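Just the one chain here, the form predicted on its own, laid out as structure tokens.
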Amino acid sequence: MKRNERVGENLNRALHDVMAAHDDTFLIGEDVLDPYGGAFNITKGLSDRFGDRVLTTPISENAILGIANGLALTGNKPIAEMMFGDFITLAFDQIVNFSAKSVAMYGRQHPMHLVVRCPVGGRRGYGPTHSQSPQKHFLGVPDLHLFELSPFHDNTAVLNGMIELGKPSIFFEDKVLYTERRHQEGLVADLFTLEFVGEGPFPTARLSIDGIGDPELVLIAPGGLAGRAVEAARELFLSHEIACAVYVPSALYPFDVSVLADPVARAGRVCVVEDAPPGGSWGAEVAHQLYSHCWQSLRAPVRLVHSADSVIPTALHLERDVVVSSRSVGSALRELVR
């Protein structure tokens, strides 16, 4: 039986597809040339195939985004890679004050076909400065769009969608996903049927249990948490006979809650899970929108699950106490239905 490709292989193929389709696409980052192909091998083969459109740089995230901004401003389609997403804070000024503002600050709409790729997240023992999930620091910036890698979405469609958007986009990629297999057909975790809801290039993945009408719970999780969310929902059904539908969006911000409002209203109970620590986060933004759309139907407050309010330790046994686990998600789901 043919095995599904790994998420990292799918992302590498997507970069090849996009650069082959658009001869004005550039890839910029540290150590992205062959044979190294980037810290996680996601850019492997690109410099051999596309030559001077793959640019390796000194260790300066601010310079990487400065070059990318110049290319985007002159009509090109740059893809900038942060070696680790934690380092994107060093390019914060270029992204917030130049990439995003350039769309509208010249007296007319100016397309900025820019994508910034960010490997993020823990569970690898990389410690406090190489394991963070910085999504929340870029929420609410006008004309800046945020997306997240998932094991369900095809990355060629997602990358093309971001490039064609004409507005700068940050693509958050959970590092652990790179080596996991994609789900394309058949049951997920031997129990859940995968389908997509919503229009356009960024639909939301929905995982539901066959034969179950309206589930008792809705669980919303971005791509990096999809596996832990599905594991928690599976255990909840097998051990407690409580059905939970899992929704995995590709687009994080701006967030369109419309495809979720109806299933959340029918279930009346919803949990939002994220890898960031608490406070001013994506989960809080989703909860705010759900309260606005589903207030009359909610039977319990929106439950948020996030990492601990702490730096992320390097030692794996200490890191496990800080980051979100399937067990902590399952515990929150059981409390929600009591």
Second form
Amino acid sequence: MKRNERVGENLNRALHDVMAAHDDTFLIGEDVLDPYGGAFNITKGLSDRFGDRVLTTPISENAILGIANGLALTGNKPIAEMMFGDFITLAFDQIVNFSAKSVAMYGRQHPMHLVVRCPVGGRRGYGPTHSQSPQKHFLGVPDLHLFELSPFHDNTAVLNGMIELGKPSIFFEDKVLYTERRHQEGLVADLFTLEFVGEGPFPTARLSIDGIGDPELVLIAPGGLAGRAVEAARELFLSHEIACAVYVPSALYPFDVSVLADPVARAGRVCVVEDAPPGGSWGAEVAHQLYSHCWQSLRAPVRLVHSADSVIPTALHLERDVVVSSRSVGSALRELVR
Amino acid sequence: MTITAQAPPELRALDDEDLESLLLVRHFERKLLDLFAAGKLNGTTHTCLGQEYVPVSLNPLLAEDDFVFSNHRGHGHYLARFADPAGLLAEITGREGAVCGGVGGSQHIFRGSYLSTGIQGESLPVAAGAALHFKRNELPLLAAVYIGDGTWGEGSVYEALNIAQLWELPLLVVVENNGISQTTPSAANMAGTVRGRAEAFGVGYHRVTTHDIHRIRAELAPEIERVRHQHQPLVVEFETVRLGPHSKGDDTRPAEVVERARQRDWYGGYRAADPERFDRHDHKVRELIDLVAADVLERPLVSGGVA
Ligand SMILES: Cc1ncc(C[n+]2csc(CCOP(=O)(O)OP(=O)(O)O)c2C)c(N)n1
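Could you output the structure for the form predicted in complex with its partner chain, given that the previous block was the form predicted on its own?
Complete assembly follows, chain above in first position.
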């Protein structure tokens, strides 16, 4: 295993592994064939290797999900790719009204082995319609599961877990991660030890500072925010000697607060960060669960960090003011301990 | 509405099975309307009164494992395939024996390779996916989708037609063009024609103007075999009539338009073909439905939760 594999390479390898292991898996999306291999190269080599199990479609997001639904309905395991996460709105009906509802609306559990891959997030200068983080729009849909790509998790395990779930899943992939190096062992950012907590294929990554007993703060960040979260926590320790443990969950929804409840209760201070504007957000959902589980132990209100309440501008300097930065996370953390 | 007045068409007598299938749908839905009027049904229902011959004529042309996708107006599609009035009524009334545990109700049925859902146009791409599955596994099966004329307003229809033709999928689109969509006449809904739209994608098209089940089957059998074996998608448009309201009590059509639709009802036509035999079966099926309804309405309500 290459130590410095990029996250995108790891995800590509995961797709290869999963499609090799099961001949009822399909990859369906726009411009996914070789030699191009998808707008972010994540499907590279798949069509050369798996032939007609890789389906390139017209620009028809609704039909991509519809066909994936038809394949899942007839017992296959399709993986659908949205070229950019923003376009998933055009498939919203198929996902919410068909993929998810078909699991239970016919009076018995009907497995739907379906994964929707969804590149999200800004910081690439693609502007308002190609930079969104739409996770929040899919929260709270019965039988729909949400996951997020991280720089720590092994994607073969995650992808296998999603495809075996029997419930439709959306995999949100921060597109900046694709070209970053994956961390597996050793110190992260020269300071943090990486471990996994929780059972099953979707454990939560924990990054903690060696030799520190209980940290003063807990920071919860999904995969796309992990880098910025770690940077903020590192700066906080080096400049202010405040220890913060960072937790990076793989499963966003339904969200299992159990592995976090204890560390959060011991720290008494927690911050949840995400790359979406405020309002009906994932962070608010996590905060609600933390209040229910840790109310007695909290020493300060759960602190949420969002992007600004704004579209995501194209120009770099304007975008910088909107998306979450390690600096905005850092100042939220400092306020929290004050 | 541009339906012109016509004398009841000449129809050739049916065999007992087809006749009973037609009557089963007719009397089932009349019973539903009665139960509604008596306050014994919850929610809503969309009857296919006048359109029963469409699924009845298609039924023997479809294989048991062909995937049939139905819509909001699906009682006829279901009954023509399964002849199961008790299961369907139990589903609609949430009582024991319900085909989908009372969760789905009239519009959401899944049984074997039959599935209906209440979102217009949603099943076309799903059916394309099922058709792709059949083709890849070299099964001699097709996916059939029932839609109305109004559903041609949905973009999903075109995304699916394009892909079905590009990928040569065994997809059969059955259009029940009753000239109206809820309260909106076709003239206010559709520019051009269904034929023009199918042809724009190079998809095969066949128009059925008769109610004569023998003729319909003779016309469609070779066409459907081409869908099944040569993977040529096909749009079949039935020029049909909706006799009842869209759901219940929401018929905004002028009385004379409804009357003209009534004149085209198959019921009188098939009765005229063989009155004595027709009446005998009519009576028998009516009694059966009365018994089924009495039985189902006595049953306990289904318990909650999805097993
Ligand atoms: C996406 C969607 N929009 C609107 C509706 C509400 N609706 C149910 S049936 C119907 C009319 C459908 O007309 P048509 O396709 O002509 O079929 P018909 O009812 O005539 O059989 C409408 C608007 C719906 N079920 N789904």
